[in-house]
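Here's a solo chain for you in structure tokens, the form predicted on its own.
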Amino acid sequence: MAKIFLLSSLPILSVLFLFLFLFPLSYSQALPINVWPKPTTISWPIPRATPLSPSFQILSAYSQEPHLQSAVARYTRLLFSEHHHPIVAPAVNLSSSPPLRSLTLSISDLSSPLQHGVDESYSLSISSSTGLANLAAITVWGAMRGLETFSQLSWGDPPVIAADVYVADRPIFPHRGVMLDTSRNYYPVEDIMRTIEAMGANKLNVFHWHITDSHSFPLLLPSEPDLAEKGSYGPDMRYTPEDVKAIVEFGMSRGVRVLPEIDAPGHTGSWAGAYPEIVTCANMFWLPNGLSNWAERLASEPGTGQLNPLKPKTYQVVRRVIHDVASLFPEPFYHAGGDEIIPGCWKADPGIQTFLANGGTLSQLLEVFLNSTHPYIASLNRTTVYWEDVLLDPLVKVEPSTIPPETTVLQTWNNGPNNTKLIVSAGYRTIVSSSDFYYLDCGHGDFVGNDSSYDQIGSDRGGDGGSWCGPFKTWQRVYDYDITYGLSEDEAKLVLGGEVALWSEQADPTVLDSRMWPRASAMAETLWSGNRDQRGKKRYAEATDRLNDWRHRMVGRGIRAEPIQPLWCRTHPGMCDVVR
């Protein structure tokens, strides 16, 4: 099979996928060295390893593709500098054949851009008899996924690599993302880049950047500089156009799209520093009548302010913002927010009070805003992503005709599979970020002060620790979620994938890695190759040791991922399980 695969042609790639589909290594069979996320199919009949030649090279004939060349150089350095020592020494025989001399890349389509739905498949063969390895992919981005797999099959100092291995791999879902909120607390560029680096290693491909919110507007826009100058936390807590370009390029070299979100018309209190006349209820106390009158709140958390849909100037500013963001980010998806429109905030404005008194409704206000912005986003060749609220909020929502499914994706965050079902049954594509499973900030309590609910000894806010979405989402909770649960086959096709979300009320760079990893890794595997074995059984049990190993490797690569078990558990297999 290895000799056939050395032809590296597209038909042979298809043959290899078929071979591995028919004769894969059983999912129940533990590998001496693991790849995370687990490949779709892998064959390693006789576990053995071969040394990497000191002159080992990754051979690429595609110097015209700068992002690929960057990846080739990076993985070449990693192979010789990582010196990974697994927690449990791999039980493999060292091949007596010559060291591995090269990995040759074969790519059939260099022109496919990094965008939703791009082909990320690859196949990989490592032969001990020839001392050669081959990586074939349709696109540059698939080749990057294969390079990551190749790097994870290597370990030791001096490095050795798994030999006589055949991998054929492709993701189940095309959208596999991480959302990071950089408004509530600021994250320097290097922290964002480290997150993207870890995403590439986990074969995640979308960095959803929730840039702005009511708390700060940290993005410096050429046409609207005052928004950041008056709405950020300070001059050292802003992202310049040069920063954005560097982050986008960094992501491209790791196969990670950068999807910007400018939330509106809610969550816009930070716009009031520059334009107080277009923001309602800005800088007002969020809970004027206390928790007992929750319906009269001005925001769902401290930080008030919503754009006023009745002000013509609102759209002058918003259009300039959208235009600048679309110019800075090449990503074809534009996330326009649209969530959590709080009635009390709009009702605090005299002009809106008159509109409502004359028979207007809050939903009509949202419709006016979306009718003035959605077509403009579409005119820039962008698909608009909104949070589910624009369709499903019980109080403020629009008719489907306002947001055509052809140009709209809805991101779900409430009520688990139920809201996913509602969205796809209405004909919309969806991205799943259910707070019941994928919100990584949950379980750390609340951040509001002067909270009398703790006056009584033993009070823990009903067991959620004060967190509205508690308890804490363990990696197993994340791994267990089937994002197409309860959907028909046709409905499931509308699920683009999922994103874990880290909202930053109580997160900043000091805890970023540990909040994100390895729980985001758990989602990464379920969206890449699933969470079930070939018999259809959930594989979280065997995933535990593998995730321990992967977390250990990520830490070695500079990602300060939190532990999931005592180290003793990994060195005593099965002893920490509930059932042996």
Contents of the next structure:
Number of protein chains: 2
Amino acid sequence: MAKIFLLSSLPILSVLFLFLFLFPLSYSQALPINVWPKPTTISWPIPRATPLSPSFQILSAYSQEPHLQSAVARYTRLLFSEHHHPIVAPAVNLSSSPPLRSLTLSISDLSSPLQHGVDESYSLSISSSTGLANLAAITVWGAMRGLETFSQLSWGDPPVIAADVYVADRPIFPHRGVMLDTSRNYYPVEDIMRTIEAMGANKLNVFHWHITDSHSFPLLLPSEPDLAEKGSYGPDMRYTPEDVKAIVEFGMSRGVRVLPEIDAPGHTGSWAGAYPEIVTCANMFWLPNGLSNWAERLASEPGTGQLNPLKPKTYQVVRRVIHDVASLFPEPFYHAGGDEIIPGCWKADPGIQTFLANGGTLSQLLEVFLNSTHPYIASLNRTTVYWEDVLLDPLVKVEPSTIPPETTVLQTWNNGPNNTKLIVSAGYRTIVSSSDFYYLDCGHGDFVGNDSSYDQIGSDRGGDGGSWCGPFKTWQRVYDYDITYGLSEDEAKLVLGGEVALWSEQADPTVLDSRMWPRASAMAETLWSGNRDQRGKKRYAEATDRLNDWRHRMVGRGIRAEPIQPLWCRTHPGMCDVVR
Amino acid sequence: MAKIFLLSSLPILSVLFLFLFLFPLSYSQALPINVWPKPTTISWPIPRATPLSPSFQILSAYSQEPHLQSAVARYTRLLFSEHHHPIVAPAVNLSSSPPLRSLTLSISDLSSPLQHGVDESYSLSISSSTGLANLAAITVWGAMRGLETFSQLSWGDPPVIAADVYVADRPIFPHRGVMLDTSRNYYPVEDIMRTIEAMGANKLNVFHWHITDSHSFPLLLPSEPDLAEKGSYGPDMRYTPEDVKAIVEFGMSRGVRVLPEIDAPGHTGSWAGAYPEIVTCANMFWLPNGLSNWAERLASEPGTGQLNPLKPKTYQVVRRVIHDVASLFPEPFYHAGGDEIIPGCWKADPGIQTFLANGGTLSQLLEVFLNSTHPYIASLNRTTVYWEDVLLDPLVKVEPSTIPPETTVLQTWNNGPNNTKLIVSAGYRTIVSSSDFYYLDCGHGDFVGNDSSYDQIGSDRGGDGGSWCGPFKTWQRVYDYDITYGLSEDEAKLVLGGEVALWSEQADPTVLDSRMWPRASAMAETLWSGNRDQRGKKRYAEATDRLNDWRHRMVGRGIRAEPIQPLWCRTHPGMCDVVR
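Okay, that one was the form predicted on its own. Can I see the form predicted together with another copy of the chain too?
To see the whole picture, the full complex is given below, headed by that same chain.
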């Protein structure tokens, strides 16, 4: 098997073509054991397995790279401790060759940092005749993807692994993320780490951490400790700088970037604990004139509070916050929020009333804020991510000149593919987290209190259950979405990727895993290798059994992913389909 | 405080009136610490607490009653180990009296078994001046309700308890249940026990165990072991007779009846592993002619299988099953299923085809089945519960004479209050588990495979997400439902109570707690003390904070109940309301 030894010295694509030439394509068939997300190319012509030798080792010559070393140690442990028991026993023969002795890593560029666009490709071969496996990647982060693939090709107790299998793999989209809101309800560090662990297993690479909001400010910042001390839910519900460091390191060892969001100038009611003078409408009732006067609301939901762009003190605080966050998070993207500026909240402030009476506009107020913060973020070598609202909100938005495309990424959440199109056609890069497809919290009703509309026997909030973004986004809905739908080829290049989002009005650690998984896995595959088969047909049908298997495996790994079907469906292939 | 000592010697109602006379009513006010479900009457005129003495004891003179003894031991442990930390610290002063030394139980009728209609009333007084508390109840089961109330009046570390509080309490409805389907996905015994534990804490009293269905037959029966051996998901996914005994005992110690359901003649595909000859249409594709020919389906969902009423062997097997189940479960109600007989499945059988060709009807087939099983169940001193279908199905139903109201209870699930009305007006007792209000699995999309309707960018399965009973039933929706809506006073007397139901197509242990709680708690209060305040107004607004608190307490007790609001809402009373 001389080609195995060639692997690390050949460019990955050449190796890929070599494999495609030497072996029949089998990646459209159901394999006895599968990897999620499905690799771009996997060839396993003869379904055969080989035992892992008890002395099996992952051989890495890169001990100077601590995150890789950590991953190697972790996967070595996992291979011998997981004892994965597939729902349907893989129909494979055990190879008569000696057990697999090692997996050797070959990495050509050790120095590429974990950041947007880093190369994540890898190729993997497992040879039973030699008892050796090889994993070649350009970067450390690609190697981590390959280690995960290797782990998913293994099962049983004692462990065996797919033999004579060849994988050449790389993602379609560079940004594949999960957003978690830790303000409305708090999540302990261990829950965040478990989420990042599961992300790595799904080859997701961006943990977008919506840290703060009007409800709580859990992040303890060295220069602004009062924000958390007076704005968090309590001393036991704060993230210390040490916590952040541990989370960032944890992500690095799994190839997951930790992208912080400090939402501003809206969604900042919690800042008023420390600085009431810079927050408008804080602690006011959110809907002073009732549902029928929605335009007069002070916030899009309880609770209220927006930073006041006219107060110089605002920028003293915001800049210290930005500075500290940029120090704590090495990630080159900084998410600055910018969503849902509610006119009524700013209008509650006398100074702003004067500004508006003198001919100023709400959009000018937002421009003042962004002009005073965006260049500062850029000066720290950060690309600023904003929610789409700064460009697309019908009432409060800024001129494009305020947010140069070179230093700005816009994250879309409204109006499905239409807003994606508006953003990229304006020349901006975008991250897609459409609430119609990717909001994982939707479909669980409304959380507001004393709502008499639930007390109607004949209908359930008009039939939709009261969730503003209902219905619940099924895994199929997530899986089938094409985030570049309706875009030209050039426009599509501006789509960096997507994020599923878990807002936490009705979520906390009790439901974190089941709300997130396996629906985030559905997006993970679509953004990694696509949602279509070789013929270009959506492959949701074929994906169902694989997702059942992967969900089962995640549960075994301690991720409480929700079931998508009766177990019977997996053991009776095709019998739960709607079309025979 | 001489009246305390009178308590156990006075009839409960007299004690109640005495308290109402001596103390101002305060049960419509928000109390510093609350009990869920809210007691019928609670008086706590001066918000004061007293420490539990380190030597505090629950004094019971009834050591001959093992289930009560078990409860006493459990609550004693809980009182000293829970260390409940309320979200909002109770605004109470600590009494200057000595700590509480004991809670004395007084039970007038030790022999009443745990069965439908058993007296669950209790009264409880906690006196700081004497350092003594008293709990009086007619039955052991009422005493257990009082012990739970006592535990919920306690908090802190070291524990304190509400002092000089008086509770007189009893349920509105005698049947307050939870249904769990353990066939579509399997739940280990510990999950069932945790559910029953939480039920007891919510004063729910019937665990309706939908044990078997077409997907699996997990119940190992002494006379029919093959049903589980060939019909369960595997050796590690079966309930042995010892498991059942342990679950029944566990329920007894918490005042929770365990009501078994063996669904038949429909929903029996799993029986075909052992007895293919008595099951029609087993292992056939459920929708042979597609969604557009829904009337020709073989089952309401995958998978298929119905017992054949024309085969004598059917009754040999069914009677042995009934016999064994009646032996394993002391519960006097036996749920025999009877729902969703699908014509196409029976019509797939040649013998039935002949029967129909000779002028027989589908309804006659069902009558044959019920006439051959209902009297046998009755002969074992069991009341048979059926799903409403046996009376109300438009195509396959029986004459009322087949199911005498004296030995029959019908459980309603379709068409909201309309079917409840149809059932009671026909003279039947009913249990309400309307899918419009009480089905906890709804709103999570459809589980069937290869469904192209999810692949439409413009709509999500026509906007409802594909769940047949969507949207998701919010806690408000559950709480507000009046199960006797539209009934006359006499008709309402036939409503035994209600059950929330968790069907398990998309549920298993990973989501059990969060799907069930706190929504089952919402029903628990409505069926225990109602959903209205003293003025007859729905009290969902006032209930919100209390449910937040109770959910928080359940999580502390190891029940992973889902959050209903941001924590901020509980710490900012009224601020998350929709109407000020």
